[in-house]
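The chain below stands alone, shown as structure tokens; this is the form predicted on its own.
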Amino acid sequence: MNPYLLTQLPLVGGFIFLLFLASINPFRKEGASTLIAVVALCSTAAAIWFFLPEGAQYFGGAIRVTSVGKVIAYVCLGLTAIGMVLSEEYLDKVRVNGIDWRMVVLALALGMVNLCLANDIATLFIAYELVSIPSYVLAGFSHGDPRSNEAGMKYLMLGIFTSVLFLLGLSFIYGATGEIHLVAIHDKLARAVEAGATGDLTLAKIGLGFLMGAVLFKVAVAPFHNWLPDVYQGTNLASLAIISSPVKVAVFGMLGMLLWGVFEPLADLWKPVLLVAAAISAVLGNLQAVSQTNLKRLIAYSAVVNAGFILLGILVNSVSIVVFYLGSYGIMTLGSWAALMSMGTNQADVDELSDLAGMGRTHRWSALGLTVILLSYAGIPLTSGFAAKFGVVLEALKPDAAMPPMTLWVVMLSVCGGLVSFYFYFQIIRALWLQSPAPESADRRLGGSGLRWNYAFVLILSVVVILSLGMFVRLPGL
């Protein structure tokens, strides 16, 4: 058998086999449901790791095994495999069907597999499409809540949106080239950068602007952030912890991939537009954010700013640096959602800055955590959030890094960004442990979800990595 199809048969069994399950007893079989999900992402993970050799490729070259698009594999199935875990128990509150929900989940995981190994542009759309399209059907599937239902329309007209912006530019790139293999493409458009063939190029120059409008859109970088925050507030947790952690990590992983790979010849074209982009996720992410009161929304404004820090490492050409990042920035925001989970009501989440008030008294451990997070998320020392951000500005300012003008300036201004965050992230942590809860929402908490076992597990887990990365893992070259 073929080794790669080989990876995706433990994606495709679990699929078929929580179908088999959901015609038996489709309101049921929770916990078998989940076990079924991590067992086939676990099991696509060992065998990417044992049956795919760095270099092989598959399907006259349609995939390619390289070390980097490896690594994002094993970071966005083990971020799923978490957020799988989180799911438990969940869903039922939400009123969301566990069984259904995990089979979508399975299929954006094999649309990302293949996302990170895709080798020719025919793969790569329909790659991102199986990426995109769950991803839309997770941010409506509470049906039964109108705000869900504005989310998933939201993000699906912005998803038909990006699809045509992608498949544009992806076309654009055919006819300068006539090749449809990246590593062709790349050779096609190095020889016409050494020729200085203007023709070829302009029409490859207009099919990477596309390209990158569409990715840009796809992980929210200001100014094409606005969307964000109301998918984010009208998503269920549960899958607002796949949309936000591993389908960012992905589409980030694939946008490193082709930046460093086929587009290195046009680097003077899409070097700037990356800078102009961090600079604007710096200012707008942290200002849009002061004003929050909701959660959710504060969360994905936070996101915006951290999309900022994640292109400057991108635009440096430092793969280890940005795997670092999202990686870290993956169970940092697994963590958070774990929290906010397990500090809910058996009928409702935790929305507003008002309902933490107090959960320093009333859910110790998981305010604790939250904690830990958040001042990663804020770049405090000895936390893996501090050692991706210095990592960046590091890579950013050294001598022979070859960056554009007015890095420097963008990178102090990220920076001064990451102070102004402080305010934002200490505003959740006073409400922790320094604010009284109001009587309506003391009221409110009777009957509460507490600190389930998987909710313990992800925070813990979360906390123990957050820490570790930070404490003890030196990145090259720091």
Partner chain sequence: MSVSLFNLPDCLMLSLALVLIGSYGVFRRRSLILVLLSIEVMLNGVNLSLISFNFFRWGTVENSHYLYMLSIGVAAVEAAVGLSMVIVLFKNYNDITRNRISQLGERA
Contents of the next structure:
Amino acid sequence: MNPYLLTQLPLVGGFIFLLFLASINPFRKEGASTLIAVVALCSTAAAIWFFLPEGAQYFGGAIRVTSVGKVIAYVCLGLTAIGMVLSEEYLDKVRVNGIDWRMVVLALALGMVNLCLANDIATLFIAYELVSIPSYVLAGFSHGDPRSNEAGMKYLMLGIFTSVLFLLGLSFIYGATGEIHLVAIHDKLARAVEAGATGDLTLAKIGLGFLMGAVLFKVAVAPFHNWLPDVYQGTNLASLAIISSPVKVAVFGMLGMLLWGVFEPLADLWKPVLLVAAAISAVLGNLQAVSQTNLKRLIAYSAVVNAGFILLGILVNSVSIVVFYLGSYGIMTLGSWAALMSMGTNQADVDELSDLAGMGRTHRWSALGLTVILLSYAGIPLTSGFAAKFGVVLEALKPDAAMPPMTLWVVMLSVCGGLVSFYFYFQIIRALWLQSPAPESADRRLGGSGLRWNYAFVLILSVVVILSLGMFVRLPGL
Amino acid sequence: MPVSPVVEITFALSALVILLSSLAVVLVKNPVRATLLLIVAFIPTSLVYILLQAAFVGILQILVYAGAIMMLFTFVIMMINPSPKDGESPAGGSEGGEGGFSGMRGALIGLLVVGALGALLLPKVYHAASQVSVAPVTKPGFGELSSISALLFEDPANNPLTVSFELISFLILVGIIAALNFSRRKGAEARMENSITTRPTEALPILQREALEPK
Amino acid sequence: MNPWLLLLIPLLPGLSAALLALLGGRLPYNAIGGLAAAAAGGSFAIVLSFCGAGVFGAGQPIDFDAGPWIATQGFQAGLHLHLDSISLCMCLLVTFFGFLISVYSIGYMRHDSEQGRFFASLNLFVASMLTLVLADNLVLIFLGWEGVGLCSYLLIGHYWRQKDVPLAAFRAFFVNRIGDVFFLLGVFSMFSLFGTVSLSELAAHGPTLASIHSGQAALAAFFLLGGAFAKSAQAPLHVWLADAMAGPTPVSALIHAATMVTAGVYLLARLDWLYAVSPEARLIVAICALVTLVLGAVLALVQTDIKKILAYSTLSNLALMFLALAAGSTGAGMLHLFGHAFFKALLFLAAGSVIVAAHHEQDVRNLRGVLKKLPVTNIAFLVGCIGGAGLIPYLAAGFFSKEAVLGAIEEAEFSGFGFTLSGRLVHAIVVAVETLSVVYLFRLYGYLRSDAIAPEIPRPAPGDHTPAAHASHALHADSNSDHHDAGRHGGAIKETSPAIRLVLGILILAAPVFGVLSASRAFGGKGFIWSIITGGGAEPEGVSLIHALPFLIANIALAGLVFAAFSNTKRREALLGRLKGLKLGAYGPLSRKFYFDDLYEAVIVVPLKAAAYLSRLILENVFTGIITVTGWLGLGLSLGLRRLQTGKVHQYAVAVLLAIFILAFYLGGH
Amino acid sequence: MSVSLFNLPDCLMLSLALVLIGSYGVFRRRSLILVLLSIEVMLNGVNLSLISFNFFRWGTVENSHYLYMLSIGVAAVEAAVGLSMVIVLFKNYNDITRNRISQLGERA
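Okay, that one was the form predicted on its own. Can I see the form predicted in complex with the partner chain too?
First the chain shown before, then all remaining chains and molecules of the complex.
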């Protein structure tokens, strides 16, 4: 059997198993389906580890296994599994059908794995769509909730609007090179740049513009980020955990691999684009977040800021830094959702900043975990957030990094933006620890002060990962 | 290889029809009519595909696109809006009192943006494409069913399309699950009574008002 | 021996400290103290197990290198522990006293409300001190150095609810920070000069290099000296030690008498080769130590707070150690360090027993005759006083060590900056001052054994935290009494906890053991400890028993006289009346601690306060204004920019399309 | 070269024009169904460019043809998901204009 299909088998099998499970009526399915999904995700990762040698190609070159792709696939699968654990009780609480939800997430995971390993335009496109469309579905999953309706619809509208442009970009690139294998496209482009073939090159560049624009939209970098806060605000937390963490990691991984693996001959062109996008992200994300009081929107803006940093990391072509950043960012995000989930009650999630007031007393451990995570977001030393940002900045400022001329200013802008971001992260910390809860919300919280195991697990995991990555990992260049 | 004038004229006419009916799709008020106009645009498109030696694609365009997907649209529009009245219908046309791009001002802004973008990009693309434009060289049997079927079905264990089709099958499954999930009325009704995930705040004035009003 | 065990020595108390800090509030009291004592005891056991490993004397040192800690291209500082004869002795000392005093504290702190914090800090202190002692490089030493400073601060401030205590803690911390800056500068200059901070490498290659660059070496030596002086409370930086007595008494015994304050001495002992090549540094050490010696002894004479008398005596004894080091005799300095630890810890612990028994009264005038009711404490105090005064050889822990120091000083010559200080002169001064130590110690003992029991010992009601109680204590001149938990005992004066008595008993026995072990050859001893410390180095000639006898007899007589004078109320009143006529104590330099505090007030505190006031003015009126305006601008900008998020999906679509098309246009245009 | 209509640049112009027309529809249509329909117009243009590239320039393998198949598959799924969301909106609010999905956002 083709070893590549072997890696798809757990996800496919899990999907089908869940499908059967859904039809068995008298059965408590929440825990079982979580278990199945987690096992499927983990065994996919194991299968990738065992069966896919590096550099192997499958299906006539449609799939090419690279070390970067594998690492990003592991990160994505791991984050998805954690998100799955996180959803265990919450979905019940928001009355979402858990099995449906998990099937969608498994399909999404399938898309992510293939996105990381795709090597031709067709596979890339389909995998990209298999990451995108389930995301829209997840965003709108709580279909009785007006906000979720809006988030799903908005995400879907803008998403398919840009994925059409994505396809347009692919079409132009295909038209300019005539190749569908990404490696071959890279070679063609390199030859075209050498030969100075203007017509083809122009077409390829325009195609690259559409392609990049669509992907930058998907990762919500600044001028393309306007959908993100709205979608975050409307989506339920479990779906958000998937959308905001593994999906983002996968698409960022794809962006990096595309830019450096395929469009590397055009690097002089797209480097300034990334730089400008990073700069705008730093400015706009931070400034829009400063006066924000809605927690999900706040974290959305911080996602924009972090996306800017990741772009800088991609720009310097440091795989280790980018993977480190993505991993730590993913786990941080999951941890923050876990904290918010554990603080909510059966009636309502925590939503506004003021809802967090006094949580340091009523939900001590969640608040503590959230504090560590926020410190990491803010980039306080000893946390992985700091290590990642510091690593990116160091790499970008290396004299031999071949960066565009304005890099120094952008880096300074990003760092200053980091200072601004202290303000809103510490607003949250202040609300947690220093404010007393409003009287009517105090009795609202009396019920749920125990920390469920899955939230506790994810919180502890993320705090441990944050601190251990922050303290013990030595990145090259640090 | 000079292009035969029949081909040219067919192409020109088809392009005209495509453009006009597409424009009509985005302009007419009646949604059913817009859907039908899109189908009208698809027929000359498939004609162009046939000119481009993609007969199979042209057939797919009619069968799948016009026949199935557009039916989906028509069906939904019919279901939602059995008696369309312009301006008032929920599925209605392009006019509206909401701020932003509505009314004349909206039309102007939209035209300006689209026009500017077209003016920016179209000449560039045209120029670049004409630089690389050569007379088409196609292999014998290009676009014919036998050739495509060879491409699609040859050596499935090693065919580049295997993965794509695996993935698209899952995509369709996701679509089905989503549709199933969204159609669960029970959940939807239960949730409408006390909105659970998020509390309505002042950000949603319209919703609050409507939630209070009996329908 | 397994070198890994070395790591366990500081780790054990460190882990226990972490555990106590986390769980301190939840554990029952005996578990807290028991854990702390067990950790220190475990450490002690490990150290004991190393005694048989042939490290002593000129034996082979044991190294444990846990890999790099801070490593850059040019700079290496490893987690490298090094156990040689001196550090083994220090470890023994630290863990032995750490263990005993932890046990003692179980009795002493029984009624405290913050035991968790106390024992956590105590264990952390032991861990830091052991790190300091075992570290092979200056950076790791600095870690321990900061750690002990921090714990000292925490423990001095233990009774933070009392009025002057936070200030005292802060003062200790501040002076130590000054020293730390010097220490760091010293480390930097050592690194720039020698290219390494590893003590063993420095000792191997240092001397030759240092003799070439003697100027730079002297500079490094000066800087390190600053650090050592602050930690060991030597002359210009000594002001914190007396205030540090605000902490609980076991802390004073462990930190401010037996171990931490000797860190400076230890540091200089480790770097003795550096001072061997810079006579200027040695001269400065000698002068400062001499000043401290006199200062401490004289101030101890007039103090009335039982702990402060002992604190000034500590000052004086530390100076003695520094003098020995300045004289070039590391062995004598270290020997006195150990001897001092034994008798001073005993004295402090006995004083602690007195204080607990007397319901946290610390003024000796109010403690008259207390010892009569406390038999064990009485013996302990007597043995301690004899040890401190060096009265009876073999019995007194301090006799032979002082003898060694005096011998070393007599042979030495201090010169530098074109100035020479004769060893004999210094010797004479030291001998004179040492007689003072007899006086102040037996004055104290006299008070405590006085014929009449003072009626003034307060017996506040249980749970007394009223201002009235504070006021009654404030009557006694700068009393930093431990009356935080006063009054829980109630009733008459009697021996308190069995833990306290046990520890006192052990130390009473330990003092003569040390006395015998340290006996020099001239007195028929083997010089056992001396040979361990110096690795079999030549013992100084020292006076023989015959020569010392007149002095001894004179000292004993003096002690008897002083005791007789102070233990009898009539005689004491008469003597004090006569002294009062001289107006020495009331207004003179003595009551103002030789104006050191005033000097610091004028030179450091006032300008700092002025600068702070000025900065506050500027900050409040200018910078705050700027910051406020910037904040408003930022918020305004943010509110404005947030309006971009209209929530309208078609506007988003326009924005996205515009951005993507512009991107495509830009890319296509090149 | 004689003036000819049926060539690569013209086909590309046609397809880009369709993309722009479709995006105009996305901006302007109030009904979400019609927005989805406008996106189909755009997709139609993109498909046209795919096929014409294949024919005019790389006429040896029908790569675009299966890309087209994939793309209409994706279009079908997108339409299904989008329309089912529209139906949810309609069931919940009896309203499928874009007002319905313009409520979240900053009301600073």
